[in-house]
Amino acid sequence: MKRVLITGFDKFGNNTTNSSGDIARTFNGKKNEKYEVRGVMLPTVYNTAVQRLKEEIDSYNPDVVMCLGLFGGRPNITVERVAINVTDEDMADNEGNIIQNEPILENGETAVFSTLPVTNIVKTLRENGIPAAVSNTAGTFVCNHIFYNLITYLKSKGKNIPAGFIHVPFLPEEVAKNDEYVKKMPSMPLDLSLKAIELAVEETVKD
């Protein structure tokens, strides 16, 4: 049985929910004949999130790591291909930290790539009627920050396991409750996002 670590984030900025954290929390403790899941909600705080992720990897020793994040405005599940070695965002994290135009790791690789079966996950989701796409940009906020550190940390530990990042859309209730700008954005119900991540895990752990 394979151990799967799924992480999401708590709510941040003006958002009242964060579907990525809801998904991780829902999956925590899920178990079947193929895999078991530890679901963890990370704080939307640059260095604290990285430290918590490393602690979870060290304690759980997962066979798969799937980090999730919210990308408001995207209409589908986006499986990220690459993380870049830069943080550049004028929005503060949940502790008020604003990082602009700085490398994540000094002398680190310019970019690192997901080791999840990115295109196969997207194919599987589409075949099951779930809007999905490969993304070549994870942004430059906390999501990209955690994605870059995830791959870099696993490499430093010699852990050659499937790992990467997936973005999920707003929940309908988030769009409905927010300002006029956000109300025009696409959304995806939680049950559909949950099904998408379940399929992504199944695609990743299959022999």
Ligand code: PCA
Contents of the next structure:
Amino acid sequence: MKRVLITGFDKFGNNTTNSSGDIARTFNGKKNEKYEVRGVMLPTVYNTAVQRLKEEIDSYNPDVVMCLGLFGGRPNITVERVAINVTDEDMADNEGNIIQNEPILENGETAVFSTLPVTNIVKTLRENGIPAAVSNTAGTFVCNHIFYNLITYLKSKGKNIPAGFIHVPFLPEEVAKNDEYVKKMPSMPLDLSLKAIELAVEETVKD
Ligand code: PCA
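Output the structure of the form predicted together with the ligand; the preceding block shows the form predicted on its own.
All chains and molecules follow, beginning with the one already shown.
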């Protein structure tokens, strides 16, 4: 029985929803013959999110960590390949912190890779009719920040487990109520994003 830690975020910026948090909450407590899940919604706050993630890793001792976030504007599930050692965003996090052009970890590695089976997850999702792609940038906001810290923390503890980050699109509800978004923004229903993450977990725990 593998222990899977899934995290998502609460809503941030102008968004009124964040499906990544809904997904994490929905998975919390799920259990079958292969795995059990602890699902946690993290605040979209640089330091607090990292702190909470580390606490969850220490207390739950997971065999897999899958962090999720919203990437409004992307049309598909994007499985992130790499996190870079920089935070640079005009938008404030949910506690008003603005971080621009700063390394996440002074003298840290320039970039760290996901240890999830990134390409296999994308292949499985697409075979199941879900639009998905590998992404080579998780941005430079809180998602990249937590992804970089996740991989770095696990390395520092010598914990060699599959871990990484997946971005999900806007919910249709978010797009429907916004006069500008509705003209051009893609979206994905919660059910389909949930199915995608379930398939991603299955692909990851199968080895
Ligand atoms: N998405 C943001 C932060 C929280 C979230 O869900 C990001 O992509 O950085």
